2 protein chains.
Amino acid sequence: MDDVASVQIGLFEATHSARALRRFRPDPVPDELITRVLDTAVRGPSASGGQNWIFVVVKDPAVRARIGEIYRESSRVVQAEYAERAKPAHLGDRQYELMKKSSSYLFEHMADAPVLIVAALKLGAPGSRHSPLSREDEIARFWRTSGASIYPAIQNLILACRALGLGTVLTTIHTYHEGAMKAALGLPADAYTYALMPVGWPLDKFGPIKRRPLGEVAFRDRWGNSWAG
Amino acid sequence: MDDVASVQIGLFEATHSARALRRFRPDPVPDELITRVLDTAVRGPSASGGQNWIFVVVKDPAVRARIGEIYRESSRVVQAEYAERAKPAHLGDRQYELMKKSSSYLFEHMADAPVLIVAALKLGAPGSRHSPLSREDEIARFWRTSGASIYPAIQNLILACRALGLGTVLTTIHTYHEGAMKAALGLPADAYTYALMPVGWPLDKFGPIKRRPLGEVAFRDRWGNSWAG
């Protein structure tokens, strides 16, 4: 292994090679490279630059045991989405298939990361009574853009990780039983957790990264003026 | 300018000085620019690899004028807020006033960045039917790991800006008057906002972006249990 500091990789080269990685050998990952994946995660913007934000590094094999059970005990909600809802129109059958069966994968297999990290927030009541939006409208407005103070140190975690040469990938679905992590990592009662993220020695590789055409997602100045038309 | 294929930037390099940055000069950014930013952006990760995200990048000066005012508009909602709020206890006085002072500069200004990009999401019904929380509770929870599916891509947007030399900075408050933004962009009824970003080439240099010390947020094993310590 190279010297952290020395590690060099180009941001384009990250950017697209950072692809999620679920399978991990048992290897240890030293607590030094995990302390620059943190160092380069908090570099991301936060609300204010509030930096209200919680990472909570999990390597005992005990509180490992405990998320994986959470984990898996919240796929069913995913298992039984996937068994209801349509094929995304962008995606192939086969393509669908592995996405499915790789997600899948860690339903069962989360606890064998050798590092969990888990990414919250703390947080005030929700919504502003200055709004002029509903309530209703309020609340959900305050959770879809509270992810803006979380999720930007997120990505940066995720490519601090591959300039490393550690594999990560995204995963929210622990959510669904978001008691039961909190009480498995002693958070406070003003904390609501984002990400769940296994860390460690890829066992398959990186990128690159395939992607829907920019013309189908991107415009310019107004929805459905295709920007690479 | 150098050549966009041939542009270099270390990844830490950029994840550590990519500051927010919302002073811009009037001089046009080429479209070629814009098209690498968002093909960065694109390499984020997205729910099931859903790539449900739709970016607006606004030219024309109609358009950004519109936006400058619903942005104006929203910022009252922001200053009645910091009339109440107290300071953030790592903040200190300074910084905090050069904070606010930072941000109020594009309550007025958001229209004169040359170019301006909205995200969005397109987005089902909010909550899953399976879920074992309350029916509160799951709306709550959709829309606060919804922005899984886009922040991510919105710091890859961010870093390519910073590769590029071109400064950028996060804002969400212009969904305050969501309604108003959807109806300048044409948006569909069935797509949400999370962030409104300006992008211009800046007149304040970037980096280094100082933290609260890594000690304070991130633990192991359980929280309270400092990382660092």
Given for the second form:
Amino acid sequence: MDDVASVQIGLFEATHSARALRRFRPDPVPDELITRVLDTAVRGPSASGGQNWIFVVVKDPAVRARIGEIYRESSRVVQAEYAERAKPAHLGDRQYELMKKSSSYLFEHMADAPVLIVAALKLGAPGSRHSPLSREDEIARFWRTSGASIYPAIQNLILACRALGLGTVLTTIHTYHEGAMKAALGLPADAYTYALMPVGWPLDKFGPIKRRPLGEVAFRDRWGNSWAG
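Alongside the form predicted together with a further copy of the same chain that was just displayed, please also present the structure of the form predicted alone.
Here we give the lone chain, stripped of any partners or molecules.
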């Protein structure tokens, strides 16, 4: 933490070790590091070069507490889903229980992170009058593709945090109470939040990240023909 340059790492190490981290030390994160993280985020692509993203950095304890309340209330939906959801086949019992335990910790401790970053995107009216799709399908397409203008920036942010030794996790649970979140941050009506990210010096270790084998999720030329490169 005292010598940030010494902890910077390469891209491939970052992508293989930037796992979701939800517990943080109370130590403050210098603004200059957050600036570097944000500057890396906005190097990501955006549709038509619009760059209509908004990043709200929350350090004020009172605002963090309000966001913690919103997140806690939103978590009730996820807790109910956990009670009914079957364990994914590729996860072991211990791995699944640890994931749920880690997620549940954040339900009650979001406000404890020294920094919260909310990523939002300003959007115009959905749909295009030139689209060959029905109005319903065009609106569905609009919302499905809108994240392409913000999630690459968020991934850049995650990797920048990892390179600087900072922990974070991408969560969207707060969107069950989107109106309350927008009010807490004073966001304009045409802005929508896409991620809430606690940031801080982690109590837990980075990576390695475990994923399903490529042969199960990547294919050559068409689905069903497993990638074997």
